[in-house]
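Next up is one chain by itself, shown in structure tokens, the form predicted on its own.
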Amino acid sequence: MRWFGPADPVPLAHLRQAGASAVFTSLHDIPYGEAWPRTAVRERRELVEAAGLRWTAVESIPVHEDLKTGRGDLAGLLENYASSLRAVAAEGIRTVVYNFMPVLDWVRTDMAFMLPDGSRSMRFDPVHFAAFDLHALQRPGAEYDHPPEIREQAAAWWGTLDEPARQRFIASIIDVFPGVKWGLTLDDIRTMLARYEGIGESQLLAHLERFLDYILPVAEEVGVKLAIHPDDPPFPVLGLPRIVSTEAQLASILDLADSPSHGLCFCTGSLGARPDNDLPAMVARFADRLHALHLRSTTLEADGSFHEAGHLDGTTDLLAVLLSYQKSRTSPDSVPWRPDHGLVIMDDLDKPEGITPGYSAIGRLKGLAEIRGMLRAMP
């Protein structure tokens, strides 16, 4: 299970009771770009182990924005990242998830989308996102990224919101990343976007290659496997480049380095939000380069929206993905996996202030049980 540290409203004891044996966690209190002290890693590991669990994957050691834009003190940031890898390896943690998404790690437009059975989910609506881009952020050139009918619907929807509703909506997009609260403003987002001026997919891929050229030798030396997480959603937003969204892009990233430490975190929810991604085929192709698995399902809607679904529901066929993985993987190394996201159901519906978006207790317990059932029943 994912755990966000001592401030997580879901305690370690509940994760263990749910059937989890290990956690993916991070040191969210350390600012992006700073080196992780080994003592802090040790304290977190000991806390996890005292609860009867193991810390099997770091999620994540964040990549500073300067490394993505290629601006700033790159040498210092790279060395800090390398130092963090050495610290987690010294404490016996061998998998590190990271991402190379510009500005916003993931985007949803509704954090409490009501499903027909009364449970709550997260949803991405292209009309609502266009309203944010065009009317809240007022990004120059945004009109060229949204079709005319979407722009018209976005203007109409934006006009139905009063000022408090607009502010709540803006905050739900720019400052909801689990485990971290930056207190970002629209001006902060505009400043961050400006740093990507002139940076397209090829430049961002080159910056990733520079990052890997420095970090992979360290990862190999200390025995750590790096797993890059896909873009979420897996298509361009805010005019920013996306390089971890399709099968071809994943192949290009793996081609950057033939290293046992260089691989993927295969997130079925992120990649499944794109209808042209054939997840079982992608798993078959990359099986031996998958270093971590995030298992969840999304439902794709006819208008281009998508929402999180139950692990056995939605557009993603998790059983087909797992069977493809089992059939295709030849590496004997075990891979950490977790149920990703979960619906807000049952008693958790009465705890709106105690729920981290996507990481409710009971919804993930249900997902974990369903995945464990599939695994037990597989030949």
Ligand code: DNO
The other form holds:
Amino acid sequence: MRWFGPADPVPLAHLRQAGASAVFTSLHDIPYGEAWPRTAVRERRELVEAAGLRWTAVESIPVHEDLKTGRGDLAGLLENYASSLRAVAAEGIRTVVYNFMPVLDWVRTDMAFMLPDGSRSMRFDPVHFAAFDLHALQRPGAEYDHPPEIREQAAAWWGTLDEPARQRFIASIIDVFPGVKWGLTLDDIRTMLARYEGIGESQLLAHLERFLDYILPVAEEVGVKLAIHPDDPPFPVLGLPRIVSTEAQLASILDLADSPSHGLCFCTGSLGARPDNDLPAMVARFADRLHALHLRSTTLEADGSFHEAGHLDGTTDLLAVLLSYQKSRTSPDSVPWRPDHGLVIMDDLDKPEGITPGYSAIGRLKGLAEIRGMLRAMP
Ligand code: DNO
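Next up, the form predicted together with this ligand. The previous block was the form predicted on its own.
So here's everything in the complex, that chain up top.
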């Protein structure tokens, strides 16, 4: 299970009671780009172990924006990242998840989407996202990125929101970085977007390659496996380049380096939000290069919207993915996995402020139980 550290409203004891044996966690209090001191990693590891759990994967050591845009003190940032890898390896943690998504870590347009049974989920609606882009952010050139009928619906929907509703909507899009609240404003986002001026997909891929060229030898030396997380959602947003969304892109990324430390975090929820991603086929193709698994399902709707579904429901057939993975894998190494996200259900529905978006207690417990059941029953 993912754990956000001592400030997480779901304590380690509850994760253990839910059936977890290990956690994915990070030192969320350390600013992006700084080196992680080994003592801080050790203290966090001891906290996890004192609760009867293991810390098997770091999620994430975030990649500083300057490394993605290729501006600033790159040498210093690369050395800090390498030093963090050495610190986690010295404490026995062998898997590190990271992502290379420009500006935003993940995007939804509704954090409390009600399903027919009264559960709450998170949804992405292209009309609402266009309203954000065109009317809240007012990004120059945004009009070229949304078809006319979507622009029309976006304007109409934006007109129905009063000012407080607009502010709540904006905050839910721009301030959902894992484990931190930065209080970002639209102007901050505009500044961050401006840094990507002139950076297309090939440039971003070249920046990823530069990062890997420096980091992979260190990872190999200390025995850490890196796992790049896919884009969420897996298509371009806000005019930004996206390089980790499709099967072809995952293959190109793996082709950047032939290293045992270079692999993927196979997130079925993120990848599953694109109808042309055939997940059982992709998991088979990349089986031995998967260093971490995030397991969840998404329901795709006809108009391009999607929402997060129960782990056994939705458009993604998780059992088919797991069976295909099992059949295709040859590596004997164990791979850390976790149920990704969970719906808000039952008692959690009454604590709206106490839930980290996506990381409810009871909904994830249900997902974990379903996945453990599948694994136990698999041949
Ligand atoms: C969302 C998560 C992501 C993920 C990072 C990995 O719930 O899956 O925030 O942790 O993108 O770097």
